[in-house]
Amino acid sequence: MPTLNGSKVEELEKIARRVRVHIVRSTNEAGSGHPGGSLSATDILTALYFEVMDHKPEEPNWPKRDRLVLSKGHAAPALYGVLAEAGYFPVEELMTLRKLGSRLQGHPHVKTTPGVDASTGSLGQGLSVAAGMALAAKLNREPYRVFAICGDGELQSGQIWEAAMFSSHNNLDNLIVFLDRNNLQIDGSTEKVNSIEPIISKWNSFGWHVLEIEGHDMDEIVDSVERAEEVHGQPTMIIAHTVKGKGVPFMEGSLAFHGKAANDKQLETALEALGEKNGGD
């Protein structure tokens, strides 16, 4: 049976898109950014802060908080538009993106900009701090969860696993990590790179529970945490099939905008394929 009903879909596909909307407009802006790999995210980040996670915009650091760890820091974009839209800061300030002195930097930046839980940045290093906090919630015996994203190129780094080991040496069943399996990383596809297959087999020999998704279905997306949160004992990695530069067709299973804006030319049709025209709905 579905998870969501029908109107609840619609709701979190109607943010989804705005939050598309916010990723192309200030990469555009910024004249640089890492749009591909934010709008393959926008749904999984969707859906867990508007229907999964227990936080609070007014309250960035209510201390029981679930925590979201952005471990492909890259796709800040993603997460800026969400928290915009969630209401951490005004939805205005996403044109600031990468300036100086702007709350939103390149990659996420804990310390200044509201509803960031860690920074990130560095490929591999994301899934070892969740760990952390999943960790720290169980000794300090706190409910929260913690949920983390990966991209499908960063599991070609060593801290990966070291951190794989570590959370199911910990039997830390309050830590949920996606991975955004959309095939692309900067010099190709993975399995051209250097390959992650058979990436079930692989994290289910390292202790983890593995559940398998299409990352665009917000009922699929919300059923599978639900699924998590059944497993005791063992922290759940929730492979997100999706695609690299989702909803702007010209970007859709693109390398070329792994890390560069669309050019106003090229904004002008990505807002028309979101289902933006001058400006406006």
Second form
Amino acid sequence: MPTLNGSKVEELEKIARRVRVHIVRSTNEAGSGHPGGSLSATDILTALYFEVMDHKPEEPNWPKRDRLVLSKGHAAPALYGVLAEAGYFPVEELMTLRKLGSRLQGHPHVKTTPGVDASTGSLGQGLSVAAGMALAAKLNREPYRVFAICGDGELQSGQIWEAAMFSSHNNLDNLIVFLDRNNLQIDGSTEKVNSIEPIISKWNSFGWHVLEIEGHDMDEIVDSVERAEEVHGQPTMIIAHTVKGKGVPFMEGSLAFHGKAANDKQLETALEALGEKNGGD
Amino acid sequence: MWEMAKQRDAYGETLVELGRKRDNIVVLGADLAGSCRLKKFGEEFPERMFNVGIAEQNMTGIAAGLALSGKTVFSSTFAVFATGRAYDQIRQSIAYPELDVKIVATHAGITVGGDGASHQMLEDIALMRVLPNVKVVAPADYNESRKATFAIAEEEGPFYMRMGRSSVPIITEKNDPFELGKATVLREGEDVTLIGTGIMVSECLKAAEMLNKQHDVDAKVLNMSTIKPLDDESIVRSARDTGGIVTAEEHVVSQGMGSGISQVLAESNYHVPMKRVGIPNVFGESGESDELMEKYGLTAEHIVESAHDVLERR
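Got the form predicted alone; could you also share the form predicted together with its partner chain?
Shown next: the complete complex, the earlier chain at its head.
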């Protein structure tokens, strides 16, 4: 029994498609950025901001909002695309990404961008920040939830495991983390660079509730959060199997576009693949 | 002569008072809660004290998350771990977003003693003063540690406060004024100015007495308890009025308070002779505090010698 009805899934997929267009366009315009890891996290971010999270684009600092920490800060173009679609700032502003004077810095910054909840970019730090927010919610007896999205390469960072230990020790069941498991980091496959497997048993042994989903399936993403909410006393790690570059065939599974933008010609191809050439929706 | 007391005792006691006044104050420790005097706070406010274990990087991130949620966070461990181990975390997660986190370190400097170089943090002022948005405070004694703790809680934004391990002379009065960013004149004088920070302020006072009694030199003593931002005005005024400056700090001389003061003077109209007392760019070693102060050039005698050097160059 699906959690979402068909039209809701269709609506989310349409938004995600537009976000993907924003990602390739804004990084192309900037001449740099990280489209690959942005595209792999797009569906998770879209489902969170358009179905799961309680937030108010007209009041970005609403104290009772659900928070999101993009620990893999280099996926900023995806976060910005989703925030713009949600109404935090004009969609046109996305084309200022990485430019001098822009509110859209290369990596998310809480002081400049409406809707951004934490400054990230130096990998391995976001989970601690999210855990601190979840702890504050517990202290204040507030019901808001804290979401985080980690990259798979980040699991090589020691601080992630410090935060993992802390979060289960403090029973942070209001902390729900997605692992964007796209299998690739800048120097190659995570398993070749420095193996992070077995992931499930690692998180289980650190006291986490662990789920595994298809990270491009809207229904599975939303459903996994509902399943996480049923668990008390434990944080949840949702291992979302994704494809780097998802939605743009020549970027899919490609290392080349981890940290490189499409050139103008490649942008044409990308937009065509995303259905933008035919007028989109 | 002077009564002695530990700065960290003042910190721990003040934290409890702050906790009573403000329910948004949260304290973090990293397995050194006892050494950093966090336990009293933890006993009175168990729900607002978290010991993260030996995980300073995580502690710094947790502090950021709490501060992003409206808390004023005091995050404490030894200076070497607080600033060195978690440097990038301070930079990315606290300084850049300018969060209300107070990194309060104990066991700074060579007077840590027997633990040796691994635990004697002599580079923390350098590391912290270069970070945008971070203010740096080094109280001189028990009374100032208390006032500084209140003051940094009051002023929003990231602070680094450094204190030592040992008992140090109480050289200020309970009712003496204390203002962040303002140096205080502890002794007026006309011939040379001795500017100290932290535990070196008392050595400056001793040196001033020695200069007066043994050499007929009238030294002014400034307590530079805020290292960033420096009190430029009082530095320049002292240079103008006394014509010579000696700085003293329990830190490597190359990038500490004295370096900051030399930069202020270089860009002022008073290019007076100056000498920096501190530790050369070396690691420390095990020993008793007083032995180490002597060997590494941190005593009143060293300050007197430097004052003569400055006077001769005028």
